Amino acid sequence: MSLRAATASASILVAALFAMPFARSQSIEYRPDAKLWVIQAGDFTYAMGVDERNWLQSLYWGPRIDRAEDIAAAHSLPEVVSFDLPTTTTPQEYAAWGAGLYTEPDLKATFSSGNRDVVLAYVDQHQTHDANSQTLDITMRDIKLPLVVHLFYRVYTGQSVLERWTTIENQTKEAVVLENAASATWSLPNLQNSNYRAHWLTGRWAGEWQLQSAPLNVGSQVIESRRGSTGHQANPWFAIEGPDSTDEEHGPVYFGELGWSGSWRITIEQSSFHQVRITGGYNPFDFGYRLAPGESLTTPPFYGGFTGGGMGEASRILHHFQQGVILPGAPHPKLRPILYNSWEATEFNVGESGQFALAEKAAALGVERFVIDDGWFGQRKDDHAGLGDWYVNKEKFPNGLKPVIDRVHQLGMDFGIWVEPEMVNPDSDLYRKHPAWAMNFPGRPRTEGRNQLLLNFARPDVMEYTYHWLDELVSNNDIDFLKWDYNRNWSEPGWDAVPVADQKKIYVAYIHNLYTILDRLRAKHPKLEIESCSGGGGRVDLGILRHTVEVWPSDNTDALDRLSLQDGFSHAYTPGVMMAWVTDPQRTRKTSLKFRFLVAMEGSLGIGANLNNFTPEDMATAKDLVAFYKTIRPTVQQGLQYRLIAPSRPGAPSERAATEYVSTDRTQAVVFAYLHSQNFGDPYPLVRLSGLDSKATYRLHPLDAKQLLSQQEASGSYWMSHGLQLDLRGDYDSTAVVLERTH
């Protein structure tokens, strides 16, 4: 199937996704008798009200209650003694610290007058509606000062995901420092003794994408990144399930995640009176905004929901979430094209010449877009020099980079290209010219990471010089693609152009002008697409995903260790975005082409091996699975997965995996299977599908017939609770079977 003619597929099953039974109707009702709001998003329920001391109270987030007037009018709590005040006992929506609070808040603010003392009432509420979502805007402001707080929260058409932020006004006549700006917080139903148990990501360069789990116990949990950018560490995604069985496909779960790509924290905290509040936003640590009179602070937005159909449907609504909402070209997002990377057939020793002749074998593959990677500009010869010099390299490319590009347009593939724009060498022209433009607090070293800095973005003039030369490139070379890599974390955060008072601005205008110049060069190049990289997966978020169509989940490309990193990458991220590389083998591990290309093919495909190195039988290996992808690829991209043995995650070996994905409109689904090793000659066992037209009849397709042990034709109730019989052996097998159904 041809990419155009797939694209085509894929927006008929967009259009079905929008018809599932998973997301029922979206109302935002105010009952003004009661002050009293409910949010109806999907299959669940959110209601907050306003108390007798005109504080806005959490009051309901779980399963659907389609009568509002069942939800009860807000009452503060009152004090318990005279260490807990209603201040701390009230689950209060939007906490400012004041009167006395001892929870985490979620403003916290230094007026010129030394007071540091917020306490929020109640103002008004306005709607607003157009033809894909509702939004209400709740106006709370200080019982003394005016400082205004405008809490937002959004519902969109089709979807089971409420979208939370807050805007900050100071309408003071003196300057306010905000010390801690949250998004919003979420309130859990207090269970008592009943305990919740929380999920995260965590991880580290090569090795991200960790599930972490873990019962909630009193007391703070706080996952967060101070490290400029949304890091590898930590990711701004968690879930919680509740204190009923819970499991891959049954139970209930809160769920959420931030839409930043900057130091951002999640504080999961249990009170001693078993309230359990998340809350999430800008980090604090280093955090202090000034707001001048008449100034405000939009906070990024938190998106949460909740399900009961387990950890797995959590996944799928997110995932429907971006394909619908967040992603570039939503609701109906472009499929992911074929892609080669010629980085590790040339490192930095790329030219003309070798790039000819890796372009005539990807595209004898059936590779779909070409892309040159690191060390094509500059004096880049290895990683000591040449960043924030984007000029063409003439020793590496005599005449440009065009006679490249139309050599890759001729072979029938569309052209990308590497380019780290945040970055400098000290080694380059550009710092020599301009080194106040790095990242700086005068007077102090300089901190280097892979032997660069970071340009100080947060300036107007590193934002305006970047965008130029970003809309050159592209402008003057028909680019359709940019791998935007970013291989460092800050330090040294200074930003000495702007008076002492607003320097640590810097921690939000940075990524504010990261998004403007992502914005500028789509609207202005509008068939350009961007892949959001950062040593990996250091920048993966709903902020950066609105702006980029795919992103890099990890440099480690070793296919046993993908398919652990792609099980945790799956909870928070739809497996569209991800790209997905066959490389050489890895380290000692010596896996197949065909185990190689399986794992890859699980997101969008991509091959980064060295195709000098192929074999005549590994390049008919690869071109038989890449025309095998694309029948798959609307389902993998677009459709619905379902994790049904979960590879290895921490704390919990595992000698097997499998994945299904399944079309919206539930025509085909395709699995896949992998054996690390067998033990004492035990057979691979039955793999019991989901979410298949039980009525329906599915026949089978398997990419090896040998491998496949079942019949060849059922109904889905039968796959479903019988399962495939599949002839796996020995270590490092794999398989995927295809089912297409007939009637």
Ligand code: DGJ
The other form holds:
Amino acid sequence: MSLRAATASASILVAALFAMPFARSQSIEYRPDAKLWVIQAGDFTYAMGVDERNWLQSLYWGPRIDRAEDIAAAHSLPEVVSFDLPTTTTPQEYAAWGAGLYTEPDLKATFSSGNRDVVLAYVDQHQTHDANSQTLDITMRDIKLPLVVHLFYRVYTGQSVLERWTTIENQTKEAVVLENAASATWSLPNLQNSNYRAHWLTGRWAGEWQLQSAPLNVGSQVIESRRGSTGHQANPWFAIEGPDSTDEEHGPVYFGELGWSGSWRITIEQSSFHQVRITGGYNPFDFGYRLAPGESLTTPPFYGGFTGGGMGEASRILHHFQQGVILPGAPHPKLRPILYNSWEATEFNVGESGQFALAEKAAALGVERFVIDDGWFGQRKDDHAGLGDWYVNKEKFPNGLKPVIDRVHQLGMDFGIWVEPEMVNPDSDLYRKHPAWAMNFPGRPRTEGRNQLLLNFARPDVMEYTYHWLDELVSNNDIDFLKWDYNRNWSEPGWDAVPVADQKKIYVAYIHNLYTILDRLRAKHPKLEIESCSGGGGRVDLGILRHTVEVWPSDNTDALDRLSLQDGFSHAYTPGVMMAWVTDPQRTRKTSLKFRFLVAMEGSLGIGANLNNFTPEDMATAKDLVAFYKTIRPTVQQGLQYRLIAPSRPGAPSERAATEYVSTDRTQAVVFAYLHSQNFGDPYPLVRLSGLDSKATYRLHPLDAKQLLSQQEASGSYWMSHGLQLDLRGDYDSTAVVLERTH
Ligand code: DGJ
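Based on the form predicted alone presented above, generate the structure block for the form predicted in complex with this ligand.
And the full complex, kicking off with our chain again.
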């Protein structure tokens, strides 16, 4: 074997090993002699220990170390310089602000006595487990006062993710206001010349999921939402590559994401001593959570992991975790049906006959779920009125929803409808009756956005009212699906129905009540599925995904823009939850129906185009492509995703893109390839595949035989080392190739 061939096969072996679906075991081991814990979380090891001061230190986070006894006990760090005390230089697992802490605190508290100093010391530990997970609870306590902090660590069978969260209990006799209450801090190994590179996601309305990347430097980088919800502007996910340079499928990556749909913050901080810590949880901005004696606060979970398999494997670990643990129905969440939504066809102008016509056309294409969007209720003619009045508009649907729902069912589809339960238009009966239900500071102006105000979901009466009208809507109509929208962020977050000292609890209570409504609805209506939408992708996080089966990632449905948005999205979330509609060509550019379909097939396929404008040829093309998608749906939605050629990313324009999905048993793979624009005569490069069984043989089934120049059958190793030769030409060309394992 030549040196080149040997190197190539070695890298295939490494790639194949990393592609194993996280087979290594999970465990939490306590070594009382050394007072340390070693957590094996699939492909990585995490360790922490108690030092002589009784502080809990981070000891290790990185590649798996199977011999747990090799990990040495924690030792207190001496003072090296009076300007950076050990409080600051010790990599504490959960640092309280006190005793000279200058780095980002996890906990900052003010006692009603005036004390603001907290120093946490180890008390004890205990562990529990159930069939699928093992949980460690480490109890810490302030050195003087019974302010007790439980640090939780949980590993899940078959998963390479560690979940961490915290409960803070006020066992003192005085009130304590928590100004910071983070979920956890993750410390990176302090390696010389570490050369870490951070990745995070930013965006705006219709421009979410921009993958930002930059070297980590001394100082802090903050990604956050102060908006009361997750936000389009940043997403609670991070990944840090390094220390050695990596490519998409190789090299160390530390990653994490929060499970919270309210205001949140992640701070990536590198100290002057090059210690990197990532602290995340509730956003401390305007937080001030008051704990009366006996009260406690639990933080959202902060999930983290490590892989040696590059950014690609980091994403696949998260996808697998979301499918296996987070989503409703996990570990076997249902596949997403192919959906038609009439919003872009009709906007607010919905009505019985128009919806009938669209439903018939959608059914003819093979669509499985028909959704009526905004406009069906109250006095809703445009976005100025109606939110809050959730009765069927009789001018638009004189016979109620039943005839449409019956027709949709007769056509073999299930039925869904749009709601925006957290909002109220001042021009609505609900607001006229209950103006105090809107989030506000009494006597202050109420800032409108899209002519609407927020209902204060922290109020128990608002929660009950909302649950009941939703329950009635779903009980009285045969509704399978709710698209739950949310079209503005908070302003004037007042809650005057509770004492002033408790009013800031709105940041936590609102989100818990939102989750409660979703859970009660799903419990009472087990077949009901809910999508999280917030003017596009403004509410996508691992908190909402515990209660909703899918998300709407963006109001931008331009196919080329979508390639980049979907690429960013895939770093943090599984394609199985990503709704993607084929719509009419947007104002920006004209793309073929095939191009638009193939882009939408990278996630959970939907159609939002105005089918009344489809020609018979369009209908035939769409029908074939819907049928094609059904043959690859489980592979795309629940398989392993490989980003083969990245589309344009901020600062890195690209003329091409290619993505591959491999079924978990590696019997099927599908490759989507796109060409934005071609320089004259420039051939499409070879597309090397990933994740196949190198020894197996795969046969190619191209969507369009003319676009495939490769032979039809070869080994997995050939497709991964040599690659596919595709023939894509001109502007906005695209193709798909399915590989089926033959033996
Ligand atoms: C914003 C959503 O993202 C759209 O898909 C649509 O449902 C509109 N709201 C309706 O008002």
